[in-house]
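There is one chain below, alone, in structure tokens, taken in the form predicted alone.
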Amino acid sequence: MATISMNNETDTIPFDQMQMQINKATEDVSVKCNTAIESYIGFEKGFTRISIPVPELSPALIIQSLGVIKDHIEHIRIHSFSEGYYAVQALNKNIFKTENIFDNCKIEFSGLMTNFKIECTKKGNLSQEEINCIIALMQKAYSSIKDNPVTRLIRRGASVYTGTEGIDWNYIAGYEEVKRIIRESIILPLKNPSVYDNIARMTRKTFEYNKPKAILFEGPPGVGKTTIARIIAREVQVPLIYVPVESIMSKWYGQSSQNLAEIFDASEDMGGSILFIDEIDSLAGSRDQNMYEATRRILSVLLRRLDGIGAIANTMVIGATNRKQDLDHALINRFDQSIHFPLPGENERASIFGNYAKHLDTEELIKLARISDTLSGRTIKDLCEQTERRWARKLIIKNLPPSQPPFEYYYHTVKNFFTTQSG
């Protein structure tokens, strides 16, 4: 048996919240591993006790568990190891004895034959960070029993698109300069990695991969940032993992950063993918501003995974933002390149209208483009769909056969949009 005490003076949380979090984490791990896990949390004689059965307690796992504890609690002390338990004999030189260990949080690793468990005991209630620590220990103990990474991503609220799905460059009207930059800086390196590796070997004293790891897409909403990410994935035939902000954020302290870390882990397990993080400014604002501790933890995960210990190797990250100025400077520096998506110009707006109203002639498309200044591609698409619905209602009411909406319907829809906005 190994006994570890932790000195953590932060505020405690009510027992019912502790119980709810432990039960939810147990259920999540059970589903993930397809294994029935029955954890226990109780309050006995003034002490909170949490007991979690684990599949094994190898020396390697206990060493890794010490690192997990250290990630959550600053001050830990190893008190004792029973001589008879093989899993901790490698650590017998690290024996420390202290008094009154029950005043702090105590974690025990114990096992007999195949009955292994991790048990946490503390006088009174646990702090949120101590609860996070116990949950992380349970997840570490069962981490070797993994299900499909796609399943793990979907469970975390991400969407996974295969490399063969979706649309091609013909879907994006205009933006020729943006397309050129993307082909040169993203698609070519991903499709021809050996060329870039060979050049790096010939030019650098110490070889490093020079393929891009992280690209920032910045520009106003509705200009095609997400759409182009899907096109890139289709071009290079790798899965695209779309991560909306709400799939990461959690009301539980420390859970948001853990969600993001698990998404990175699952993306790496895909063996090659594009991770698209939408509205990245909502996750990692500047440390120059007042930053909540939860946001600081999320930023720490991003910085470490993009360039640091545990950095991604098989995944390209594309972050999207319409508020680049709000991003932390250290995070901006982690991106290999920033690609700006402007609002479409007049010719591009005409091409976009042509995508959704192919029956209109060139002169009519130009007229629509001229009256739609400042509109994004998404807004133009929405207005064309509104026009189709208005025309459909007329055909239904008058019992007319299907036909294409005339130019005047599109023109009035755009005009009415600006009138409504100004009003």
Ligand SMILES: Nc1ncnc2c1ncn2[C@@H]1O[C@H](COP(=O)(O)OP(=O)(O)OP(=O)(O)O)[C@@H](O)[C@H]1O
Contents of the next structure:
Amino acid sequence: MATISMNNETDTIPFDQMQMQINKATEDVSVKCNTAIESYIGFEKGFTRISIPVPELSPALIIQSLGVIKDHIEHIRIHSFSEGYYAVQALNKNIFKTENIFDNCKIEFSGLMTNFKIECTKKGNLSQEEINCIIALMQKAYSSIKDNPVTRLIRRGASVYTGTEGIDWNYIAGYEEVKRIIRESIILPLKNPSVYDNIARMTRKTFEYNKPKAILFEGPPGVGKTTIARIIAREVQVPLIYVPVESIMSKWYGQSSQNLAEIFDASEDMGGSILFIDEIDSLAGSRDQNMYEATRRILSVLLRRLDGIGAIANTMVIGATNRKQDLDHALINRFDQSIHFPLPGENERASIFGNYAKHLDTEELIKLARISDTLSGRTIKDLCEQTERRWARKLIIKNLPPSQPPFEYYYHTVKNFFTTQSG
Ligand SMILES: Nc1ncnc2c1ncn2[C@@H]1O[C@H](COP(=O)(O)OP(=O)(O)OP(=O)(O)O)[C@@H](O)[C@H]1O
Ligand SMILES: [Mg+2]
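Since we've got the form predicted alone here, give me the form predicted in complex with this ligand too.
Every component of the complex follows; first up is the chain already shown.
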């Protein structure tokens, strides 16, 4: 007599075949998205477990994934929800699990901020339809990578600031000349692109963009180069894509140049953005020096994108360096303009102290400025913070109510800084 079982052994696929199918699908998706995906399939204590990392679990993707599961597996019940981040917006929790009530095939979505994954567990082996379901979920999760430039950028190690929040020009004290040049050469073109295009249409035999495409910020450490890039993005209300070259190189060692190319592509797809390539000197070493192969390849991507074939149209590139003299000359030439950020002069140092110790009077600020020659804005800020911490300790020990550190405390910290430096 035939028995009908929802868990018919003959319907399931042997482990090595499951493994082959999952591995093959993972490889296909990896190639398509140019991303190394490390999926896992194993058999532990009678259970098959498949785990697939995915780039994101947005509310939209979770809802679409539920649709995918329902297409493949019947009698699905959404089993549980638990605390978390992303799906808070859509489903009020971050983990959810679906369970086939007859077969006990569980599919779980999890991840907190990062490490998103889709996991499937089932006693015994999976049926062909269940394998198909897992593969379809993986394809769906990675299909968004091609479409969503922000996801693509983040996966490549860039950060994206929306340009709507953050600090404004008041945050940077002094530097009036730098601010003026930036207004003229960056802010105006980004805010009024059509004026520049119209002029070029009227003047050129063959139309070309005449807006600056690449600008170099150069100057010693801690003088506000990175900070000002963020202020610009906020002022012109375009996304700022922040690319720390050093960490891209170490994170993606071996495929960094490919990733940089992808970062340029994704920035273009944002349809207007500032691509801030920080620490550009990590690529430094002119061609005469012994440059590693990887660095050379990255440099050639940069040269190509900043000029000629594969050049960018929607993106303004800002490069920052504190070792301009070490940069490749061909690279320096690709920048339309170089803006020098000097160390702050005496009046500027007084203003910077004024930003971080607003309770001091002008005379006191000038006294601090006089004893802090050669210090950068960053060091001044650090010294003000040290002073606050020293003052806070005193208040705590003496059980005093909150108050501002007096001038002498600042004076002492700065003096002490130079003494320890020279010692
Ligand atoms: N003129 C200034 N006014 C106020 N704060 C300043 C000024 N210059 C620098 N700072 C402060 O110093 C810190 C460091 O600045 P930032 O990171 O922008 O420097 P940088 O030039 O990018 O340095 P690096 O070359 O090391 O990357 C910031 O927190 C910034 O607020
Ligand atoms: Mg910086």
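Predicted model, so just to flag it, every value in this text is computed and none were measured. Here, rigid core means the biggest group of C-alpha atoms that superpose within 1.5 Å across both forms. Positions refer to the first chain, counted from 1.
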Residue 322 C-alpha relocation of at least 2 Å between the two forms, rigid core basis: no
